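Here's a solo chain for you in structure tokens, the form predicted alone.
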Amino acid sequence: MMLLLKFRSFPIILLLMYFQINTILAQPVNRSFVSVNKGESLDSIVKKAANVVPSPRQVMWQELELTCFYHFGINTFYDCEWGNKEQKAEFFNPTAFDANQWAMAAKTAGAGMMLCLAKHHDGFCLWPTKYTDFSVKSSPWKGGKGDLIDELSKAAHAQGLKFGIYLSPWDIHSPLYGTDEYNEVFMNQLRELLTGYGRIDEVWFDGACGEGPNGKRQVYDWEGFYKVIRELQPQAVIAVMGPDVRWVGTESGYGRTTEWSVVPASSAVLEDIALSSQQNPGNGAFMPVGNLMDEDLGSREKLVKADGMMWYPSEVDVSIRPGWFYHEREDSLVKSAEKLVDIYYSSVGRNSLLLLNLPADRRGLIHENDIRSLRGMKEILDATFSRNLLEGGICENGGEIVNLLTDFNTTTYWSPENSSSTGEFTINLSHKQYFDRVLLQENFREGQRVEQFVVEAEINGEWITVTQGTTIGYKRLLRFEPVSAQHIRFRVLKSRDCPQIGSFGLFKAPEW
């Protein structure tokens, strides 16, 4: 009887093993990181780097292009940038606060996300947390019954915007800061924010770590923080002290002219971040990859010395004013629309996301001067990129190429024949066009590959270089003196693998 039972069970066991094996095989391969073998050739390493790709959450984040950052809190009412342990909750009272006005400011700018401060280094919480009385519940605002995060998240989602939070790990006010218990409190506050306000698409950390009221510094439990986020809001990117997004290295608004989203990583980082944190829920301790202020982060020279590579894109943060919090004395120092456009070209146009800070004033509103600059920036950009002058042209390399390059879809692309790493195409416009801007995008979902390119125009029978560059990535925008031409040529001179050009456009900026 026992033998018969075993015999009958054997096919079932094989069947279970079959399904287990096929389930494992069917799981998507994590391509957001790759290891380098000892003694591996440079050509092999470079090709590996070309096929490292972003995770779905990183794709979502990159395509936002512009996120509005909101610094607002107790510092606003003390007219300072950095808090201190003597601040009192009773000073917080934004009598005209309007979350919808903040959301409309983001829409005016053309942003895709509102990233709102929930707690800065001063420790004052903009939601009624259970874990401290130093919050809105102890303020006169709305009789202590208010919740800014609730109102802001609802306003963002009502306008079709994504919503993120900035929760500072440093806390000048908490008597627990500098103890193991503080990390538990911080994680509990994360849980409140990640479970009580709908979908959260970004959690933003900085690395500030000063002294608390007891004179102690905190050893942050980054591993625990990431685990909470991955468990409760797995679609959210973790930036910039986190595994999904890195800081560009300055707060000027200007990124590198050569910006690689694939950067070297040590074996420890690859194991702890890319494997555990970047794609899957689980543990994972974060360590910055080298000096983020270096001009060169991802060149071949950097890659050849690495244990591996990971997709780790750049975020460029800047405030619309000199300060991060509102100060009345800076009302005349708001960046102009033209300056914001220049920053856009130098951040989004250099393969980065722009995080633009809008500090609300003591009324609880984004100031009129800030709104004016945002509106002007959007008008200039809309007027510039409203019409791709390539539309209607004919490509000598194939009839469908122009459509592929101008369909606003980077997953439809041009590649050189025979999977070559170099190549070119020529587009003949229906008539001469006057232009001074070029837009380029790679199919970045399949990696970042182009290392050198040139755009040329035929003028008086000769091919003249209009503009040229190194990296493209998600988006590259180039400005130059106006050119009038009918025949345009694009050439990839160097690439890490067969390039996939998802978008190409010629544009004319308006005269202002």
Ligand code: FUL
Contents of the next structure:
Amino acid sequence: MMLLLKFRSFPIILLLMYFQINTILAQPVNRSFVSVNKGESLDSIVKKAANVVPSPRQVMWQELELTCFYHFGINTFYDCEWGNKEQKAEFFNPTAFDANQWAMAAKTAGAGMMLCLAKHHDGFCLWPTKYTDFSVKSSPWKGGKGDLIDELSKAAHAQGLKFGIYLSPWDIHSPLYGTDEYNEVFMNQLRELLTGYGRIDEVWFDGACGEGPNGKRQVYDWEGFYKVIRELQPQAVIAVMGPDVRWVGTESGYGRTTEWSVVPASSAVLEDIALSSQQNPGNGAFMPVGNLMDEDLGSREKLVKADGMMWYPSEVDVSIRPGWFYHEREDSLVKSAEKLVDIYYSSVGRNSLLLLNLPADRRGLIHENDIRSLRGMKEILDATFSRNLLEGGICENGGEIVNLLTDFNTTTYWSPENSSSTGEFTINLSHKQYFDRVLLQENFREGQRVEQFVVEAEINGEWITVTQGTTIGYKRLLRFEPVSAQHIRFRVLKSRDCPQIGSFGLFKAPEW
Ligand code: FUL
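Now that you have shown the form predicted alone, what about the form predicted together with the named molecule?
Starting with the chain above, the whole complex follows.
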């Protein structure tokens, strides 16, 4: 009888196994994080790191390169940076607010997204939320009938720009701050923003956290906040106090020259992410190991001590003026076009996204001086990167390589033969070219790998170093004294796995 039962259940067991295996196979493997085993060799850890990849939402975000950030709110009318609980909604009255002008500023700069404040630490809401009266609806602006987020999201989408929101968890005004009810209100506000304004591509949670009006500090329900976002706008990245995008660690506009998008993560983080496959990060323990302000976050020395690793790319936030909010006294202190270009090279050009803040003034407009600098920056960058001098060259290693490197597609790439972690190619430009900029990109969708590279030019029969560096990642831009040469050599000297070079460019910056 026993035997019969066993034989009878055999096909059922097989069937169950079949379904189980199929279900496992059908589940997409999440390669955005990986754990490190106890006693694992450095070589194996490094290879694992090289194969951690961005999630689709991180790819979308990274390729934007530049996002415009907009600080505007009650502080604009109080001429301050951080508000206080005495502020009154009656003071909020932009006389000429024009969402399209803000969107045009982003277009002028060449940005791909507008990231707008919905609420800063002062608690003043720029949309008519149901959950507090401290908002535009209590202000004289448009007779209390206005909604900045509505106008801004529409203007962004009409211009083909993505739209994101900054919602400060810290709220100086809310009497509920410091209680569980505040978390509920915050989630309800998130729901309003994530359901009422079309597609949202980034939610930015600030790290600043002080006391509320009752002197209490809040224990945030991060898990709840992330769940709401993943459920309502799954394509949106959650930045800074969130699992998708990391704060670079300064507000200067300058990223690290060695910037790894793969950084150590604690086992708590990994468990958290694994449970939820980055769809619903669980308990909020998403922070990578260590101090985000450290000069080194992702070197081999850091990885060898880690429990695991995750794709956590860097965002460089900086304001076009000294302050985040508008102050008339800073009209003469707007960063010049040249300074913005320098920041661009030091952020986008160092494997980061540039989040450039434009504070709107009391009229509700981006000031003329700021627009002038943005236009100047874009003109310089366009003039520099309009023509890749590599085009028309022939790769001496043979074949299609120049096309693969210049087709604006990082997924078509050059790799060394035999899957080696080092290698080189030489390009004959067919005649001498004069250049002072190099652009490099890895096929970052498959991971970040290059640890050391050098670009050389043949001058008077000798190979000389034009420029060199460590990491590449999504993009690396290098500046150097102009060089005139016909033969160029690129060498990867060290890499975590077989490198995949998606773009290579030689450019000449304009001389003005
Ligand atoms: C900081 C805030 O305290 C500043 O006011 C500003 O919003 C900046 C982007 O983040 O943490």
